[in-house]
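Next comes just one chain, in structure tokens: the form predicted on its own.
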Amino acid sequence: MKKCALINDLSGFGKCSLGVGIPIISVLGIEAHPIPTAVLSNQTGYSSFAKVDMTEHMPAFFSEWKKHGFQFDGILTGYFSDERQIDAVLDFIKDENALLVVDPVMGDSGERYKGFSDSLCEKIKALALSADIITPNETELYLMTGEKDAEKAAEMLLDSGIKSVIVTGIKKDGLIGTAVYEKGRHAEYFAEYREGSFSGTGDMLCAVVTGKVLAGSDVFSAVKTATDFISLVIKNSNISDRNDGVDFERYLYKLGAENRAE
């Protein structure tokens, strides 16, 4: 089986980050090897949440993986809370002959997150342009590269040399969606909005997109996989706190029986 290095942070509540990427990368039938970047009572979106950082002890966890050999097929990387972590990830990633992919967790509705200085966006910044593909939402792509026009920003980050630029939220006619940016390629897939905004799914695409990415699909069919997921996870789940997030466990085996139909 092909093996994927998760890097983001494990919540115990809010169905996000690691929550949500182990199963969903596991259900597509790829290994999950997680390093969490923090560990949280519950995602940082509640009124109060305990956090334990796990910056010092990164550096011997990827140590350790080298040790033993450990190999990846893919690198799926989200929340940084500290400098020191994505150093450590851009020295473990320097030996891999792996597909990165990058959610450069930033900011959402036009700010950067709270806690996010300059310094820290740099790095996700210099992580992100060493990747594959990246996942950025609006707000993030214009702090990657000070440009408004998605696709403007879209084609300076290409001619970078990231493969696939992905962007995510993008609200439209009563619709949300992604638009999907390769070399000479561009296309846009879109649901049906749910007013509000709910916890994980940004992860959940990009768990979607990489798994779908290391069994074979290319990056567009792999945003549609995503796009139709979420969509149908969204319709179908009984939401009173955005914060809790969405009830995708109830359809993991569609994710799992179209991998096995490949």
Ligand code: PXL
Given for the second form:
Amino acid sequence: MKKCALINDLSGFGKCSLGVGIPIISVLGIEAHPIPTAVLSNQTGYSSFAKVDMTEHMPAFFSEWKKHGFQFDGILTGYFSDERQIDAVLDFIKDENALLVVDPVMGDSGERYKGFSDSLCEKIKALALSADIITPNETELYLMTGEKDAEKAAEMLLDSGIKSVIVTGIKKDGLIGTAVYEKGRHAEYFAEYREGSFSGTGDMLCAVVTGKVLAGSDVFSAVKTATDFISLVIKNSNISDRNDGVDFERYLYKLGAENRAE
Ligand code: PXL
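Form predicted together with the ligand structure, per the form predicted on its own context:
Everything in the complex follows now, all chains and molecules, and the chain you saw is the first one.
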């Protein structure tokens, strides 16, 4: 089976990051191998949380993986809380020949997330520039390029060698969508918009895209599957607090059905 390393936080409440990445990658028929960047009682959107930072442990975890000769077809990265975590990842990927998907988690709605310093954002950008696929939202696209026009920003990133730039959370005419830019090809996929933003849906998008691409899809159809899946989940979720996340578990079987082994 194909193997994907998932480098992200583990939040015990507020379905997101590894909590959604592991089941989604698994149901798509790809082995999920997590390394947590942090372990949290609950994600940081709630009014308080407890956190164990994994920065000091990550190099040893990667060394063990190397020592055992574990090899990966894909590597998906998400939330980082410390620049040294990214140094550890950059060191790990230098002799891996894997598809690298980077969700450059830095901010949203025009603002950086709490605790994301200039130097951390620069490191995230450096990692993203070595990726095959990135999944920024519009704020992160701007933070990466300083360019307000999405198409021009995506072009700049493609010129630096990224193969696919997937821009999430684009709102247009009461719809919400995802744009995909590759050299010479561009498409947008829209779905019904439900007011609000919901924890973990960005993490779901990059997990679906990574899993589908590793399973053999092209990036455009992978993004269409991801957009349709998230739209279906949001529409059918009973949400009282946006921090809790969405009810994706009930629809995992749909992703699985597309990839069922005979
Ligand atoms: O993508 C959602 C997410 C993931 N991980 C952590 C978070 C959040 C959202 O706030 O705090 C730690």
